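Shown here is one chain on its own, the form predicted on its own, set out as structure tokens.
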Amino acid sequence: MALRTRLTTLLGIEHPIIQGGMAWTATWELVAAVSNAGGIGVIGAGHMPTDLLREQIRRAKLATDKPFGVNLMLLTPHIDDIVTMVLEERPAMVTTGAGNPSKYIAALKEAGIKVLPIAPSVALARRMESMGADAIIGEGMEAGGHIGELTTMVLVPQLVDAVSIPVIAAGGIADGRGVAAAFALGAEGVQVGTRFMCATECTIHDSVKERVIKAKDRDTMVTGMSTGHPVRVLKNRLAKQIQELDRANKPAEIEALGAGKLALCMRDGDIEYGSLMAGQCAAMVGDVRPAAEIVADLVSGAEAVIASLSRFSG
């Protein structure tokens, strides 16, 4: 069985298996290993100075002769700048979150660039269809760092009804099972984030890892309600400093505290006072794997889900 899909198909790739692009963590040594094992992967640009992001994507195509992908966040203050240089440097796709595409799509079109808007309402998916967006990635509320008022199971199907590109499913999917699951949906592909934090691979530190394989259930909270940009983290004494100063409406406090906090977090490795952002998922990761591994097991962990369904039929 494959799981070929429409958006296999628009960018090239074996398995409709988007890496997340999250910023601090999704660098180019995971990339191209996802990418080289047939899913797609994509550059967390955050905040990355355009310098910086040009070496990232061009260390990637050193390593991966195979399709890779951007992510840009458009709250980004120089994010102009790192859209002309992602033009010059035309990865296979770019990913788009915090913000309205709308401006560059046209542009990154043009370049033979695929664009992947993330979109956590119906309103939004209509929108980027109308401006030529090239398929639509739902995330829903169970994924790590920004994030929507909506549930994967809720908003997936509500995409599919409403635009006629491929929908990809991102929120809350760390196995086989969610990857079937997405697909009963409507889904033509999901987006991993959280798993892909413990793939060999993976650049952040390794205490980080730790604590991602440690998560139970109940360990994530969301924070910075009151900014109007909620974030999904793992708990710890940054995620409690601010949820107090949510309750006290200092979302200008909030935003001060939080500068910084995510590259202290994945890059130095402080999981009590760094932003360590990932999703509910997180309590099903239990071990770091090579990054083929973790493709060939969503995969394999679908086909299996989906043939076994065949017991319903006749």
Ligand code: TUI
The other form holds:
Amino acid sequence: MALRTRLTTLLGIEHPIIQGGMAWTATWELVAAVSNAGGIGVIGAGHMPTDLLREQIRRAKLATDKPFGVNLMLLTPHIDDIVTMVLEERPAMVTTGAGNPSKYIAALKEAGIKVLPIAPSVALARRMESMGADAIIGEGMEAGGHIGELTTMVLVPQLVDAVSIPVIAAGGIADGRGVAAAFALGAEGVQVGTRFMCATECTIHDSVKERVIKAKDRDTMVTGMSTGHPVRVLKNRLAKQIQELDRANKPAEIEALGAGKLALCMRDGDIEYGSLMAGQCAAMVGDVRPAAEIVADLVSGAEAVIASLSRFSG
Ligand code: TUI
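Switching forms now, from the form predicted on its own to the form predicted together with this ligand, please provide the structure.
Expanding to the full complex; the earlier chain stays at the top.
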């Protein structure tokens, strides 16, 4: 059995598994490893300067012949420059997050780049489909980083009913059971972030990988509600500080306190005062393994669940 869907056809990939484009985390090493394993790796642009992101794309091109993508973080102030550069470099795909990518979709598509916006709501997904998006990534609030309001379980089937293009499920998926569940909801692929933080090829600091592996079921929290950009993180000193500022309704101070903190965590390994973005499924991550094994286990685990479900029929 193989999990072939409209997503695998759209992108020319073997497995319907998109690696989440996590800022300061998903660099070309991880991206190439996931793409070489038959999924699709996605470089996390975050607030990266344009020339550094170009270098990341070029390194990924040297490290894999397979398709890979770039996640455009739409809140970044130089997003127009980034899109101009991406139009020149032409990765196979972009995913977009943290905003509405409408004004970029036509140009990206004209350059032959597939566009997969991340949508936390039905209204945005419908709008993206009408603007020409190739597929929609429905990301539930189990996910790490910047999140919407709905859970994956509730969001994905509503998106499947609302649009005709493929829907990809994201948020809370870390093993084959989650992949099979996403398919049961009507998704044609999954986006997996947190599990790939603990890929061997992921270049984040080892302290972060260790913290993710230690995480228990209730170890994440949502910070920054008062800023309008809620962010799920593993609880630490910074998260508690932000929680207090949230309670005091001081969004500007939260923005100031948060600046540079994702790099402090992921690059420098400060897991107490850095921004430890991770999804609820951190608790389901038990080891550091090569990306190819993670991809293979997601696929074989899903196939096993799907086969075992046949006991309910006939
Ligand atoms: O983008 C993400 N996850 C992220 S971005 C990020 S960097 C950041 N750091 C601090 C504050 C904010 C961002 C860390 N993690 N996931 C995809 C995602 N997109 N989640 C939610 C959304 C979203 C939200 C609103 C997408 C579109 C949207 O549209 C609003 C509108 O204008 O219609």
